[in-house]
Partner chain sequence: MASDNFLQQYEKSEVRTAWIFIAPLLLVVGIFVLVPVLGTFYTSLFLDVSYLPEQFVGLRNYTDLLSSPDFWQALRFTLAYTVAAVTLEAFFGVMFALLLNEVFPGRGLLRVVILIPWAIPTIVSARTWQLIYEYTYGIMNYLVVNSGLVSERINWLGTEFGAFSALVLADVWKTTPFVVLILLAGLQAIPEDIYQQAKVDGAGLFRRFYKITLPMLMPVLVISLIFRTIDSLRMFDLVYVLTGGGPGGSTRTLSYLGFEAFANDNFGMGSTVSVVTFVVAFAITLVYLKAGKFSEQLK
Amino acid sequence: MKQKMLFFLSGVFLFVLVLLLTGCQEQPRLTFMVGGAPNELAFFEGLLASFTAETGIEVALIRQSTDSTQRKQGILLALRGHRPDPDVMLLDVAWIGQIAASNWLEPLESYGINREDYFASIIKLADTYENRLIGLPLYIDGGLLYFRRDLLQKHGFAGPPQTWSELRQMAEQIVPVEREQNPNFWGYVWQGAQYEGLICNTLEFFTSAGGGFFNGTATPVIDQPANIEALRYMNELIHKQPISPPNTFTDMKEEEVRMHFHNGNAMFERNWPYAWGLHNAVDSPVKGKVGIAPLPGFMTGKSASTLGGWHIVMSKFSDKKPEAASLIKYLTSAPVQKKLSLKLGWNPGRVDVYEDEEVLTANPALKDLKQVFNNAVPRPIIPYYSNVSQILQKHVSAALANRATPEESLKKAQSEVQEMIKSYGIR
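Would you output the structure of this chain only, in the form predicted alone?
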């Protein structure tokens, strides 16, 4: 009996030992969290398979939806729980400040990542927090000006406007003539409805006037004179010798703006780069008639473009940090960035890809977009940005709707933002 018991215990010990040894040999897979359309997710699956073939590092793709709000919630849930997965993820540029301020992102300097390969202003303004590199741009977006190249030539203009006053002058000359054939024709369509897109447009107007939302990261300067003058100009586009539609501040979001221009009903359009391919589709009424340029400024050379897009980061709680860094370097490498541009139409985060002949042949607009992205300005990289945006949306919209003057609107916004910041315990 005693021998049987010893034999049984020996068997149990060997079984447990095998389990332990097997467990030690198993390495947790690297995880990459990304959302998007089915074709985008399928393309990333292929990229990860190629990465594994080159490095031997297994990567599991954590799929997210196309809805950005849901994507943000999923990321915050993992980071708040200090979970080891995901190791690597994509963040909307507007989320970086909140997540970096929570100390949830791993600084990248010590992993041999060269920041010189990217747009210097974007790295400085969007991917650096407290002097630490905490992300890299994988896909860049920015506001730009679409214009009817054929109509500029028809009416004797050599090129698109460089200043807002030039845009107004061109529109005031062209619109009355074009309305003889098309009563629905307007001079300039832009995102003026009360939502985040309004703040993107507002930042561009304010910055190109020499203003902005914050001085640094904790001092709001919303009611400064430059901003007031810019907001007055925005109001006048709709109400004084109007060149923008009267429903600008009620209805105009990205697709409403795009369709208005797309159907031949506008001279100028402010939108994101995604509209370029749609305007030049085979069945587009404006195919071959559209040009793109940096948005005007209140002075020549003072263009500003609100930065959008997705940035790749590493979780502070990753249990595979060296491997995660390898994946980040792979996905931001020139060959992969080229593939993302050619296959998905993404605007590269790397500067050198904008000089690639094959990429420029496939998408000639990138040559102009490079200039736009050099003028890119991120929304404030602060943990309470969403609160600031809500306050600004309310008061800028009031000024556009003539419910308050620009001075009154920005004074109230300044006061409310200051009070909100105090609630965070920041002086």
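Counterpart to the form predicted alone, namely the form predicted in complex with its partner chain:
So it's only the chain below, everything else dropped.
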């Protein structure tokens, strides 16, 4: 009997202990949630240590995976639950609309942040929601055209194509010759699989034809003639005298595209700036043979680059707001942004770093990138962007797979987006 009693009591004791221990966790602390490759996380860990050394503020790193869908879900869970942690986090530019509209982000104006230090157009288009400053660009991405400098020269072209028709002409002339040695050689590789990357590419094609997805932030104009023309061009890249591989609409995501070009199997490539460093790595087959340029347009000078990149924000539910603001200021300060560029090869969100001698010596491409970023177009910053993207992915993919004509598919996309907006009761 006594033993039974002891057993029972120890059970109760353990239960209470567990409750108490979880209760202890609730003490306010400053946390920074970030995901990425192991080297990136290690880099952030170093940054946080020096932040503590400089300011005396303790900060903990909450690790996430590299996968951006999982990162979004982790952040949504915390914010939906109004958790005090994480205080500071990184958001992909495509999620900002949804998260800002949910009223989960702390406006940053009152914390003494100088907007002029960053790309003005990006602050205006991506980091401002309903006239409040809700984030800062930690680093920036934009779509670029990579080309084989050596092959352009060999075939007698002066420079990269300015227009999409020039790109096609060049490819049609170069590909047959190169195929004699390399049967896997293609003209242009880009992200055409059914996923978010397809929408980034589509936005570039549409915008460079004078089209786009939305007028302002409320009126979808998906089935306008310019878009239909652009989608027809995309389809013909794969199906009519093809210069893009047949598996463009099934397999081609960033890494598939990069590997294709990397192995010397493509003349032109559309990718984000990260590919530059990899193409020029010591063991790269195309090392020193690659050039970058703004993407072509349907008319000269009508080029468009989709804005990507990650933005640093503060949670509205943070229990350490002044400290969180100091961390944001620290991570977007010129010395840290310079380190980010030198150590990780990321493109800083601050403009002054692009003038820095040391940074330019390490990465001469930054000079051209600044121009591209200045003109980058964001995906619509609207709360229901991911719905719009999903509808577009489905219908653009259908057109690329020849399951529908460009006109049919964009008409359907337009009406589905309108229906979705109506069913949500927005305006």
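Numbering follows the first chain given and starts at 1. Definition used throughout: the rigid core is the maximal C-alpha set that superposes within 1.5 Å between two forms. Note that the structure is predicted; figures quoted are calculated from it, not measured.
After superposing the rigid core, the Cα of K240 is displaced by 2 Å or more between these two forms. With the core held fixed, the Cα of I174 is displaced between these two forms by 2 Å or more.
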